[in-house]
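So this first bit is one chain, no partners, the form predicted alone, shown in structure tokens.
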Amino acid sequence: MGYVAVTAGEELIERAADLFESQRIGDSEDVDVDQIRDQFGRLTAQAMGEGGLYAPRLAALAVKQAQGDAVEAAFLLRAYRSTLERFDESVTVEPSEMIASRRVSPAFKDVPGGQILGATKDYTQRLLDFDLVDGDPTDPTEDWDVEDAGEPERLTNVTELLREEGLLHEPTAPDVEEPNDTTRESVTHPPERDEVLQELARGETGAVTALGYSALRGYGQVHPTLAEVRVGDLPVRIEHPYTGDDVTVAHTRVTESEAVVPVYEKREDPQFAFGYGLTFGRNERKAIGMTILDASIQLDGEAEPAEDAEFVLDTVDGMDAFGFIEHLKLPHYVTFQSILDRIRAIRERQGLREDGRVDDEQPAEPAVAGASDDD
């Protein structure tokens, strides 16, 4: 790395920074964190789901802080999740205690539970809503008679009833006692499967939804059947300090999706291979890539990019794409300087002249192979 320190002066970059707020601010009013987090609740979820921290107000003041960018959101959120002191560590739950608020199952119609539509316009046309400009805030649902049903009943996973009929291929267990807090392990190639699932989790939406399509679109084996896409609220549970007995402190709310893979013609016993994907928040798209990724990974191949495990997870982790993108903002003047040196040498020993053309009087010379310009 060649970089130079920036030569503006402490000052002129506090008034950069005094202009960034200001553009925030502009001429309407502010808007409440509040406000952020119960209006904005996919784009504080992505923030969450990236920043691997659970915390919807905090991701509201940092999309705000962001200006409504997501990966800059979950940076401001990861790196303040690094300075938390960590007092225990909840106890494990199953998926299958979620209170589901929206549960579909493309794969059966009459699933177990039934299917629960809830609050989704996946099912109506994708129109600008002008009634919005003016910020109508009726509720829509405020005049409806809805009955108390009681405790929500606690519905059975769908795979739970290919794993009973044996047609469910289970991914092989990791070899290891406890699984590895990606968070604090750096992932070493190859890893295991729940280091996988952990940073497709905290993976950036985008990132995680293009390779998952890539494999769709033929780059790829999977093209799965989604089994169910959850999403509801799990419980966060911990084991009280004197009697030791699981104590529910909190709930998260999470998507959760999975999907069934046929891939039976490769196996000596048909069964379908498993993808699985779960995030913080509600985020549907990125639960769905997860699931083909997850898939696809565990075919292991090599010539498709979203088999190979090293790719997939060198490439979807948002703060690592967005400082090395980023980076190329900074001053580069002396590796620059370097390069144009060393191109204007080239065309001196070979004679070319400003237009490419060779100075008759000049014999010209071979070009220099081998040349770099990595700074």
Second form
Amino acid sequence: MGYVAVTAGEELIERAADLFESQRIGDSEDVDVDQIRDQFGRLTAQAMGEGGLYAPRLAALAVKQAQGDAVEAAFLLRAYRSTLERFDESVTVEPSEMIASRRVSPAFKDVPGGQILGATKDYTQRLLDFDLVDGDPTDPTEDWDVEDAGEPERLTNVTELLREEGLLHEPTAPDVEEPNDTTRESVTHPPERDEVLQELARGETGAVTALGYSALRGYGQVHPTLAEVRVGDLPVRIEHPYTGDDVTVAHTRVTESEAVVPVYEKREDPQFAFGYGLTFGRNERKAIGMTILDASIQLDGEAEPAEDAEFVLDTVDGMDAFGFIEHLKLPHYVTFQSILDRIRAIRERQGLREDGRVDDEQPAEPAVAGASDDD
Amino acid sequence: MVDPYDRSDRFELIAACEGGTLARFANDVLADDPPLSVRQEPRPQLVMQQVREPVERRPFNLGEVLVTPAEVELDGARGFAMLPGKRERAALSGAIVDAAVAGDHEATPDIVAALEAVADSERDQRRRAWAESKHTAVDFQTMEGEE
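Could the form predicted together with the partner chain be shown next, to go alongside the form predicted alone?
The complete assembly is shown below, putting the previous chain first.
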């Protein structure tokens, strides 16, 4: 496929961009970036997760600039990060260090540490709340008489319970000191698991959800039980340049999901395999989808899309998909002219008239061997 | 118990401090025009957050976190700070505050008091958030035998 530069005049391009800005401004009051950060947390979380950059205020700015297009906002964040230096890698943290604000276990009713619903409307009806039209600034938790529960507890990981009982398949511990960074080195196939997790963590939410769903719909073998889903804050630690101590510079809000997958029919020792999901921000749908895909990819199948690492990793990245799909609307005049010329030439050779009928004087060869008028 | 006189503890408290508070103390410290050199300009940078996956125990890169580090030398004492996000002014102020406490500047008692207040506020917020979460803890009851 060939490309060619076209020219249309800078002024016209600026005019179109101005019109885009004008539509964002509209007739209503300007939305403050902090309002977007605070009130559209799911959207900014999606942009941060897919952008692979944790920066809540800039994510809000990106969402504002992109007029609410989460993938475009993620693109803006990735473009911004590409201009920055890397200070360092963080000290590796354990997910168990998370200060959880929500944790539910669909697998165990009486999970140690308890089921903490946290902030959710999962158990309510999905009905439009017309009170929000005029705004309702009243905080419904204002009158809560909350007892001091002390310092946040570290909640026991559900997979730890299975491991203690020997029910969890223990993979051979990988000899990995430094994971490959897929933002710096492209993934080669078959990928290492750390590459799979990084790519899924910044995968596009809809794509991760859809491919994970495909496994549940029968295009795969993984139908997991979720051991738990958590939302909470993970510390970001660096080594202090003067003291050498591990120090916390920030916390990232993350969503974590773990799934167990029964593999007793396939192994001599009946145990659970597992899948893992972790992504920036509150995005349970994506974390669960990631969990299913992680478990599916470990099966290393070729027949099912979700089990094919190359297929999954080549399609879940929002920037790649966004770029390739949306570039189709850019000028392809030379390419299309070439196709037109080719088709016209073939038709001419076959004696086809403009109305599609065969010229009476020249009997036509079928365009495709064996094709008939009925095709 | 966090100690603002301890360099590592102070780093964490400065990272959690309001930018306006840091700027106010930095201005106080610089009021007498002490010798100051900026060893590292405050510029947004990235820290790649690495997490250890809990079953295979394999580390992987979750994603990058935006931070702004800065480093100064103030009257012979070095100071380093890193603030989350794109916050150049706050990071430079934080490095000056760190150096001021390291060099026992006369503003140190006020700075330490402010940083202790940050520690208290952080602890209160953490405990409040945890208490609210625990307020939603539920015992699911199975409904076997019920129609």
